[in-house]
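Read the single chain below, which is given as structure tokens and is the form predicted alone.
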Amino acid sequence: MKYGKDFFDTYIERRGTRSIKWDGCNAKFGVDEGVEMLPMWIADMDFKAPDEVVEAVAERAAHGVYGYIINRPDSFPASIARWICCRYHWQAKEEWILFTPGVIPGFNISYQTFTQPGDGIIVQTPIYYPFMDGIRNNGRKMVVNQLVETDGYYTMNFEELEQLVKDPNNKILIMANPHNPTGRCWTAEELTRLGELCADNGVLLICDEIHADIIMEGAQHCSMGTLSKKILQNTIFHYAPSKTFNLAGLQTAYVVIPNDDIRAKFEAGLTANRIFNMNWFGQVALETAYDRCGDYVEGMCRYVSANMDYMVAYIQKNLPMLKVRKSEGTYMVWVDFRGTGMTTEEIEHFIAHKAHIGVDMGTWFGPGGEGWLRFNLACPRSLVEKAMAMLTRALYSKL
């Protein structure tokens, strides 16, 4: 099996490449340069891209002169919507399919476009911070509907949403599917009852499904697109390949928007900011990846979901003091270290600067992240296992 266990088990040294993950880690997180920290944190894998995408990308760079290059090439387009039959199930039309050079981006077009200073924006924490960061940049305010928790397992609080819904002050809600940071699947019920309270209320729903590929053993993605066509006409769809195929410095994202006025704006949203032109290199790596590398999805799937069972079978056997769920989605872990006695504080500061391994602090993902970090498993397994002995030394020499 060409994209096997060997494949994802390969350790690629990534210090001295300028890697955010890497070669940041230590400054992020205010930790002496001088000590060797393990970096779990930032949501990029440790494993090398496809074989067929690094062959394509290099054969472009060989061409030797990168210029401006075409918005929209026929080509772009059609891989993506072949991409979501095959993978979520529904049909997007071609010219629904919009370019942007990153989720984030997406969001903020959306933000300035749909959204006036001081307008709600919905967010259903804890959440991935930059969603959050993009509200207040941009002047709007931050509505949290915080989820429930039960024993590391999440679920939306509807009773509150449909009052949140029924402000019309509040005019976006942002969510995740899968969600990030818990990692939750949503159900086809949990997505049909938020979208139709959005869609009921003039509420516009910006859908973030870029995890939707990495989806763990026994788990199932249900995507917003699968359901109603009232939902759908009032949704924009934001994914990428980034994480998939960890292409993220790649910038080729790209929005799904079924509603022919609110494509419409948020074109003019792009427009207004100048954003035509696509990554060289983004392109071919997008449609290399989508047309060619399907059974590197499954491979690299099935290898994140051993690290989780490995991860939650460690935690359970050595580090009681710790509460983790195996992620129904992404290819991360929500760790609840509240049973440790430490404060929130104590924490993040333990994570860094004692245990020495840099992850997504709690607080980040706002209210109901005090208390959990997030750990990325997409690395090696040896990586996985030399976290979990830091991790275990560093917990015991204080406890």
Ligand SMILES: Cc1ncc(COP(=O)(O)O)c(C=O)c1O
Contents of the next structure:
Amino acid sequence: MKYGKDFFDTYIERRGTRSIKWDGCNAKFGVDEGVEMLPMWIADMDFKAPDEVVEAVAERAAHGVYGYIINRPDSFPASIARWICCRYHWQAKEEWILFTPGVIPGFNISYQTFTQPGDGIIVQTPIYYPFMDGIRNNGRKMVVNQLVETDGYYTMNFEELEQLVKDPNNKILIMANPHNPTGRCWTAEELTRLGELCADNGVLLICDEIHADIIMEGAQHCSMGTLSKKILQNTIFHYAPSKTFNLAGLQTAYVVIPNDDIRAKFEAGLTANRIFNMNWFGQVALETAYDRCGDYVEGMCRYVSANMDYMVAYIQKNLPMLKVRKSEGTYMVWVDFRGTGMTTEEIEHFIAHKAHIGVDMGTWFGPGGEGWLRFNLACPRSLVEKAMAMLTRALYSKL
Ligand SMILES: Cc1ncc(COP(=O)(O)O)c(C=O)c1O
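Write the structure block of the form predicted together with the named molecule for the protein whose form predicted alone appears above.
Now the complete complex, all chains and molecules, led by this one.
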């Protein structure tokens, strides 16, 4: 099998490549550059992109001229529409697709286009922090609808949400499915209730499904796009091949907006920011990945799922002060450190300065993240094993 265990077991040296995850790790956590840290933060993978993508990008690079390109070559939206149909099981019309240089820049276009300074944007924390950065940076009001945690399993607080969507000042709800950092794949029931609450109360729904391909064994992804016409007409969908195929540095993402009026306004927002020129390599990579690399996704998900099984079993057996549950989606795992007896501040200091592992700190994810840490498991098993050994040593010398 081309994208089997051997492919993902291979350690690729990333130090010295300007990788923010590896070369920027010590600086990020304020750890002396002489200390060898193991980076398991930020959401990119330590795996190579599919061979087909590497070859297509190399072929494009060999041409040597990297001028402006057609933003929307004919075949390109068709590749996306096919991917959405096969993978997420709904029909996205090609004309509903617009390109953005990343998912996050797309959120900011929506914040600027559909809200005024001071308007409320609802977020369900703990949540991937750039959702919140954009709200603050654009002078909008962050309205928190904190998720409910029971034994590491997260659900939505619909009672509170019902009140929040009725407030006419709250204009947008932004959510992730699968959810980062908790790894939840929301069910059709949860999504329908959320989608209808937004549609019925005039709250625009921004649904980020960037992790939709990364589903762990035994779990299922239900796309918000499969639910109803009413929800489709009130939703902006964000996708990218970047997480799935490790292409984040190519800055290529897209939105799918079924509602003509919302799409026209969003497009005007892109134009106002003069966002019209795609990345050469990103365009080639997306098309190649979507047309030819489905088997990579299956292999990668199987590998990461086994990494997660390993880590969860290891923690349950050896580190009883921690609590962890396997994620349903994303290659991240969200670990509860509150049982260590350390304060949140001590936990966040401990992991970087004592265990020397770079992770995403719980407090970055907003209310509800205190005492938790997010580990990125999109790496060879040998690194997960190394991390567990480093963590064990540090925890037992601490206690
Ligand atoms: C839920 C979610 N959305 C968006 C992004 C980033 O998207 P982009 O790099 O395209 O801005 C990430 C990256 O970790 C993510 O986890």
